[in-house]
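Only one chain is included here, represented as structure tokens and corresponding to the form predicted on its own.
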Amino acid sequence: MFGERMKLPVNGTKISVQNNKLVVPDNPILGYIEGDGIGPDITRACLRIWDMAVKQAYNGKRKIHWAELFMGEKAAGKFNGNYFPDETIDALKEIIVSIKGPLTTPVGGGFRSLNVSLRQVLDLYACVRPVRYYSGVPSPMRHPEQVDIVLFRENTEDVYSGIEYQSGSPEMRKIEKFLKEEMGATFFDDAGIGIKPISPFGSKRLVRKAIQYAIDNNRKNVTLVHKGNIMKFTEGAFRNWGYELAREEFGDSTITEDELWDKYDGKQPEGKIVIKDRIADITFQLMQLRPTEFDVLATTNLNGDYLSDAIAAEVGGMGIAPGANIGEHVAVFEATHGTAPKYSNLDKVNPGSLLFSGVSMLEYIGWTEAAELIKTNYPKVIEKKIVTYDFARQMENATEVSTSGFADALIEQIEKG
């Protein structure tokens, strides 16, 4: 799987899995995909920051050995027009932990979404989006510091599963005929049809990962977000299966919100995580009015897509929103924004989203000291108003710097710290 077009670093050692846990050497090989558009600019900047944080945190005793992998436009140039080469998929499995920049996803045509394909082919069933506020970042909220959640979005089912049929197509006609004549459904003629599968298996493994994260990271509650008041047998079932999973597998560690009030008079007992649920639309409102009530969110695919972006806006926008797609062990961390092709090769944009996805990656492999160095020093640079153009236009007397210039400033701050 590694050859002339992709090379494995000779001095690194691959991460392995033993007893269902990652085994990370001091010289791990991690994969990276530059991505399209602004991807190369932000990737170059972030690689420098991550490497400096690791060097500073461990006094040079640990070092990441980076393996460049190819997907998107750069892959097409190297693999005879193939944007999604099998060699890259095999390499992502072999390396286990990787990170990627944004990939081109044309609207309304062209090849299938690379991001969706990647999640499905590697079964990266949990999209994990930590959202927290860093001091000094411009925000539309009066108290953005109250926002500190981790969202677990189911990644493989729901309307993203790709089961849909174009209006007027033979396949659509078959489905239309079956639904109307045999199932008694009523809807307008010539409708495009999409099917929304949500399963016990897919729902439970997502909720399992969210609850385990809450336990491992001393979070107080997990909220199941759904639209079960309308879609009772899909969204409503997600809610019910989530409670069932919590009761059956985490009964010693969790209580329901009803139990919190009925048994404990609203006082959360030590060592217990509260499992609760909220309708999706009201969650949007509550995340603005009472964000401190939420800690970990577990949600279906489409709701999670909307909600993660909306919450990111509360703490500074998609430009600094991190994300990861995680399976049982294989994980691909990613910039959550688009490719912004008009800014390609201008060394201009904010690298924050990819940067903090890399912070999550460092935490995932257990290198929390390096992750903490970035999280601690990032706001110090922002408070000095040394920022890229997107923040500079929202601040008075800011010093606007390039992508690489911001990396220089943060690296200098980490070295000082």
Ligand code: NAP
Second form
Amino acid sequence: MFGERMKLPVNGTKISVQNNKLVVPDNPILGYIEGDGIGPDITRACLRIWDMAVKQAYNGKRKIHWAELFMGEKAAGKFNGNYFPDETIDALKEIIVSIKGPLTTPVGGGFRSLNVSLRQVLDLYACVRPVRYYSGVPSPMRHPEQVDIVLFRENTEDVYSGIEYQSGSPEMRKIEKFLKEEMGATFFDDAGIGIKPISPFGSKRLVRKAIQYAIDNNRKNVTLVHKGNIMKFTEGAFRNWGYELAREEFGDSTITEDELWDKYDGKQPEGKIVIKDRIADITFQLMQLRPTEFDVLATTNLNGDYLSDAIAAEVGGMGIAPGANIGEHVAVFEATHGTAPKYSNLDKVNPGSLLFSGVSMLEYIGWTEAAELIKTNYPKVIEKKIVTYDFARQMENATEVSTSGFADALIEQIEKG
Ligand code: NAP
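Form predicted on its own done, so how does the form predicted together with this ligand look?
Below, the chain from earlier opens the complete complex, with every other chain and molecule after it.
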């Protein structure tokens, strides 16, 4: 996998897994994929910021050794037109922790989204989206600082699993016949048909990750978001399996919302995480009206897709919303926006989404001091109104800077402390 076309840094040491935990050396090799469109601009800027934060936090005793991995257009150039080389997939597994910029989905030719393929091939079953507010960032909310949640979205099941049959196709006719004649289902003729599988295995491993995160990060509650009032055996089952998992595997550290009221008179006991559930549509409303009631969310795939973007909008939008796709250990952190091709190579866009994905990556490997340096210094730059174009157009008297100019300002701020 590593060789002439993709090089492993010589001085770094690979992260490993022992006793089900990551073992991170002081000189870890982390992977990065620049991505297409605006990817190279934001990646260049962020690599400088992350490296500086690590240097400052550990006085040079720790250092990331970056391995550039190839996917998307850059891969096609190096691997004879292959956008998704096996070598890169193997490298992502071997290096364990990586970060990527956005990738173009080539249109036509039956090409699946590279992002979707990546999640499936590496079984990155949890899409993790932390959403919190940084002061100074323009927001449509009156109290955006009340939003501080981490959303765990199931990544492999639901209507996104690709089991879909086109109206009029022989496959669709076969299923239509089976459903109508054998199962007594009724629906309009010629309907395209999509299947929504939700399994105990898929639901439980996602909820397990969400609860473990809540425990590790001193969060207060985990909300199972579902549409179980309508779809009882898929969405409703997700909810039930979530409670079951919490009871069976985290019985000592969790209580249900019912128990909170029945046994504890509504006062959350120290060291217990409250497991509750909310219907998806209500959750959208509550995330605007009473966001403080939410901490960690665990959702099915489609609900989580909508909800994560909606919540991100409350604290500044896609330009700064970070994300990650995580499997048992292998994790690929990523900017959540696309390649914004009209801004390619203009050194113009907001690096925030990739930047904060990198912050989550630093937290994932346990380098919280470096992550903290970025989190505390970022708002100081924004409060000075030194921002990229997207924030500048929402602020009065802002100083608009380029992507690299923003990185310079943040690095200077981190150095100053
Ligand atoms: P997009 O690339 O996210 O861009 C849509 C708009 O969002 C941009 O025109 C820009 O708005 C704003 N935007 C995105 N990133 C920004 C940033 N870093 N800073 C400031 N503003 C930013 O969505 P798209 O145009 O629909 O998709 C383009 C390509 O990206 C497609 O090939 C799509 O498949 C791919 N895509 C990839 C990923 C991924 O790799 N994770 C995700 C989504 C889409 P203004 O023009 O208003 O300034």
